[in-house]
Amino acid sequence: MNLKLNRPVAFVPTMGSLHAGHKSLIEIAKELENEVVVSIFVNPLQFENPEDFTNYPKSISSDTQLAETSGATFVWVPTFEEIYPNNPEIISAGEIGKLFEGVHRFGHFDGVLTVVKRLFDLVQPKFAVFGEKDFQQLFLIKEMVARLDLPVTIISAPTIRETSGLAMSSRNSRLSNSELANASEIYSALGAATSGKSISQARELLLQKAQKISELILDYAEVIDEDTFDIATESTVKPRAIIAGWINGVRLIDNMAMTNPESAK
């Protein structure tokens, strides 16, 4: 398939149900290049739960309007056959893809990398913009680009939050008001981690706060080295708190960069 685009291109891949977080990504892309492509494709390969795939919110008309008013010059809604005309070459996320999100969502990151590689092949962007909310995904996409020597620069964009601190997500629309209030405590847990006087204390504070969040079924709450995704130690220069869990069947993930008090001395 040959997309007729004015190159160079800045690219924002999405699964639709766009919100202010996506708007920020598109605006960043627009600052990079005049031609901004936004794709809307719900990728079945990254859903380990068929019901989650079926229930994923879809709103093509409003998504297209938001994308265009945010600066998109081309909104692309490909079919499954366009993305996967044959059996797709599965891109492995390796060992890091089996950690954290990968433990609880088997094969998820293989599916993510496979579709991102296909999208890059078809769009051939100079830049691609991804949000930091899905930090493990961002890490693995950067690793794939480096490993396969792909001619695209990955741009990291900060997480956009509700006034409560809750990271914006298309899935938030499936939560009630009380569930949203509980979900916002995830941000408080991350904030608690940043107040730790050491990495071990930060990890303890994060876990204590996370375990007290009403209705949250916690999968993990950890402090990692954001450059390697190893568990952070007291000597880690760039630690990051990460957390994930479920409220009423809705998966919630978030993260926050930290300063290591020891390395800052």
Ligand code: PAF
The other form holds:
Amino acid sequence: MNLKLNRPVAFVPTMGSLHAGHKSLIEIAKELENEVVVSIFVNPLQFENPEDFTNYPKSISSDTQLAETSGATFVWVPTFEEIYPNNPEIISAGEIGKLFEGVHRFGHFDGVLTVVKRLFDLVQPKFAVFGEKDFQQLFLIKEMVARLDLPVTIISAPTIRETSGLAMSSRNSRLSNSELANASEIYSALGAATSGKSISQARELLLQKAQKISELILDYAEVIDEDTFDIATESTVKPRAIIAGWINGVRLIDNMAMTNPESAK
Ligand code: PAF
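Can I have the other form now, the form predicted together with the named molecule, not the form predicted alone?
Let's see the whole complex now, leading with the same chain.
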């Protein structure tokens, strides 16, 4: 199926289990265009772990309701065959796709870019909105759009947080109250990084805090250059603290923009 809507579309691709974070993406899309398409498709290609794919929360009817009340004019729930009718053209996320999330989730970003490209081909949006929470994903999607010269403008939307600071995520519903409290310490660790007097101190504070979070199996805690995804140096203009790990089998990922302490002097 080719949606081919004849009016300009703002698009919010999702994997469902929508929450306030998605609501804000849809509201941002609505400010851009009156026609807002929300897709709900749990993309098997981006799950390196079959159990995570099977356990991914599904709630189509409440999702449709939330999407519509937030401003969606069309909620699209494609089938696997619609997205991947024959051998899908796999889009490589390149070297940056193998860093950080890519180390721990092998092939994940190739799966993300492959589905996003397919969704763009089918929806042909003028704008597509993605959250900053998945910062490496956002970076790689922007990079793919530039590389393939796709006629879509990528809009980044700020991370929406619980009052505890925990970044909203569909996977949070699998955490108990005490696990949620521990998970919210990730936000404090990111905050600690922003108080560093240099990039190296920021990195140290981030790591120290992150390593002390109860139950968290830490995959990485780093300060990167948000324009290149290189490890930040003392002269990086736009540093960003990034962190990811697991609590009780639930993947947690977050990031925070920083001001380089040197440039703030
Ligand atoms: O961020 C997500 O929910 C997914 O990675 C996306 C962009 C919808 C692709 O499946």
